[in-house]
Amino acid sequence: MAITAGAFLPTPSFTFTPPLRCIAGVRPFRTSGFRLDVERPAGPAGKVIVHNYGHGGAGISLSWGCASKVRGLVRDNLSPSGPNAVAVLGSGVMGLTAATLLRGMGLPITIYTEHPWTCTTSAVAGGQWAPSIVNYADRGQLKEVLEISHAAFKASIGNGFGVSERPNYTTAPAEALELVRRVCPGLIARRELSRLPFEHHAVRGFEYQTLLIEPPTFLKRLNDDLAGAGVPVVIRSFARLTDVLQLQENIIVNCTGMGAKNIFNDWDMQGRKGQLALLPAQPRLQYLYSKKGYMFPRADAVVIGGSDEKVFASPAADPIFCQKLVDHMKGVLGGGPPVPLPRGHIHYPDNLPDLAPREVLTG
C-alpha cells in the first residue's frame, strides 16, 4: 500500500496543562469465566438470584448481550402468582443495561448500589468494543452475547449513546478482536497493511473496523433513561449473602462485579487494575490505535491506556505510571524518543495462537 504525504492520518498532540489527568479502576476478572446463571439460595423461600458478573475488561463490550441473557433468565423464573419485583445489584454497565431491558418487561425495578455510576469501574474504561481481559467457559454463550451486544451498539449509533464506528490500527493481531473474528466470523473486518498510515510510524500492521463506546456518554444516558422511567436507585452496601436475602424483592440480579468475591464467596474473582491518562480532547482524531498500549480519542479526552496490573498496592491512579503510558505512546507515534511501557502493561504478541475457551484474553 503506497501512502502519499497527504494521506497520513493526524497524530495526537501530547501536550497538556499540568497536572496530568489520570484515573484507575479495578476490573472484575473471574478466572473460571464470567458468570451468567441462576442460583436458588438456601434461606427465605422463593428467592432467585441471577448472576451477571466477572467480565474483567469486557463489561461494556458484553453488556447488552449479557443483559439479554439476564432478561431471559428472569423471564424463565417469574412466579405465576407474583410478586415479581426485581432488585438489580450494582450501577455499573452490567447493572444499568440489565435494568434497562428488565424495565422493558414492565417489571418493577430497584437498583441497589454502593456507589453511583460515576464511581464504578465501568466509568473508568477506554471504550473500544473488544472483549479484553476476560475468561469464558461456554463458547456458544459467548458467541450469542457478542452478536447481541454488537448489534445493539450498532443500532444505537447516532441516537445519543456515545457510540461510533472507528478503525483501529495495530502493529500485531489484536487478541480481543481476533477472538471475535474466530467466534463470530464476519462481525469484525480486518485489513492487513504493508504500512500504517502515520508519517513517523512506518511499520506493517492491521486495520480493524470496530466501535468506540464512550463510557461517560453511554452510562449517563442509561442512568438518565432509567431515572426518567421512575426506576429508583438506593445507595446501599452488602457485606454478605444474608444481607442480600433480606431484600424485599424475590428476584435479585447480581451485577456486583468485584463485590461478588465477598458477598457470594466467589474466590475465582481477581482484581486487575487498569490506569488511564486523559489528554485534552482532539476532535481531528477519528481512529483508535493499539500496540503495547492504546490511544482512544473520545469527545471528553484522548485516552491513553493499556495497563493490566495483577499485583498493586493501591487501586488509585499513579501519575508517574500514567505519564509513562503517555511518553510511550508519544514515542511510538513519532512525537518523542522511544520509551518502554511501565510494568503491568497489556501485551500484544507477535504471533497470535488459537486461544482455547477459558484462556485469558488481553486485548
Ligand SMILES: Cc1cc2nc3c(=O)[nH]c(=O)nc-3n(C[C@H](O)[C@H](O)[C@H](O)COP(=O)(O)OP(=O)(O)OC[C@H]3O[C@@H](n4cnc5c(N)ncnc54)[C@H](O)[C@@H]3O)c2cc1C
The other form holds:
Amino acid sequence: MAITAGAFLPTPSFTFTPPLRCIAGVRPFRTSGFRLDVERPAGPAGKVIVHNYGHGGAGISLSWGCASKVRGLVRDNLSPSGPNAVAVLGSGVMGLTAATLLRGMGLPITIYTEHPWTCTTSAVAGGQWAPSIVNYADRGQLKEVLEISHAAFKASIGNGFGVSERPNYTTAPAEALELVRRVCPGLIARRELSRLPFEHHAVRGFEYQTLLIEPPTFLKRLNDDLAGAGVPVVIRSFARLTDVLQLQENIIVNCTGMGAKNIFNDWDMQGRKGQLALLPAQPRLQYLYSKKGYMFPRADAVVIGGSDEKVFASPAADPIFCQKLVDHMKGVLGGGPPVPLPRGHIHYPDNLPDLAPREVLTG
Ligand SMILES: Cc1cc2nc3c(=O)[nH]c(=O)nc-3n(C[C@H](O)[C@H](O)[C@H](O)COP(=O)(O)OP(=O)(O)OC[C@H]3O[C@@H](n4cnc5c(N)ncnc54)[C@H](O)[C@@H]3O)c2cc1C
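Same protein, the form predicted in complex with the named molecule this time rather than the form predicted alone?
Starting with the chain above, the whole complex follows.
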C-alpha cells in the first residue's frame, strides 16, 4: 500500500497534565490451560461445580464463548428431581457473562463475589479481542469458544456494550491474532502493508481487523442488565471448598479467576501482572497499535500497555513503570526519542514458531 503525506492516521498526543493515571491487575493465567469442566465434589450429595477460570490475558475475548459452554454444562447436569438453583462465584467478565446466559434458562441465580465488578481484574483489562497470554488444553474447544465469542461481540456492536470493529497495526505478525487465523480460518482478516500509515513509524507491517471491547462499558452493561433482571449480588468471600459447599444452591459456577488457586487448591494458577497507563481520551484515534507495548484508544482513555510480569513484589501499579510504557510508545508513534521498554514488557517474537496446544501466548 502506498502512503502519501496526508494519508497518515492521527498521531496520539502524549502531552497531558500529570499525574499519570496508572492501573494494574494480575491475569489469572493457568499453566495447564483455562478450565472449563464439571466437578462433582465429595461431600453434600447433588452438588455440581462448573469451573470457568484461568483465562490469563484473554478473559474478555473468550468470555461469551466460555459462558455458552458453561450454559451447556449446567443444562447437562441439572438435577432431574429438582429444584435447581445456581450460584455464580465471581463478578468479573466470566461470572457476569455466565450469569447472563444462565438467566436465559429461567433458573434462579445468585452471584457471590468478594468484590463488585468495578474492583475485578476484568475492569483493568485493555480490551482488545485477542487470545493473549493464555494456555489451552483442547484446540477444538478453543475454536468453538473463539467463534462463539467473536460472533457474540460482533452482534453487539452498536447496542451499548462498548464493542467496535477496529484495525490493529503491528510491525510483525501478532502472535495471538495469528493463533485465531490458524484455529479459526477466515474469522479475522489480515493485510500486509509495505508501510504502516503513521507519520513517525515508516516501516513495513500488518493490519488486522479485530474488535475493541471497552471493559468499563461492557461490564457495567452486563451488571446493569443482571440487576435489572433481579439477579442478586452477594458480597462474600470464600476461603476454601468447604465454604463453597455450604451454599444452598446445588449448581455452583466457579468464575473466581485467581481466587481459584486457594479455594480449589489449583497450583497451576500463576498470576501474570499487567500494568496500564491511561492517557486522556482522544476520540480522533480509531486504530489499535501493538508490537512491544500497545495502544488502545477507548472512550474513557487512551490505554498504553504491554507489560507481562511473571515475578512481581506487589500487584499494585508502579507510576514510574507506567511512565516508561508511555515514553516507549511516544518513541514509536509520537516521534519522540526511542525509549526501551521497562523489564517485564511483553516480547513479540518476530519469527513465529509453529504454535502447538498448551503454548504460552503473548500479545
Ligand atoms: C493489564 C491487563 C490487560 C488485559 N487486557 C486484556 C485484553 O485486552 N483482552 C482480553 O481479552 N483480556 C485482557 N486481560 C485479561 C482479563 O482481564 C482476564 O482474563 C479476565 O479479567 C479474567 O476474568 P475473570 O472473571 O476470570 O476474573 P476476575 O475479573 O479476576 O474476577 C474474579 C471474580 O472472582 C471473585 N473472587 C475471587 N476470589 C474470591 C473468593 N475467594 N471469594 C469470593 N469471590 C472471589 C472476585 O472478587 C471477582 O469478582 C487483561 C488483564 C490485565 C491485567
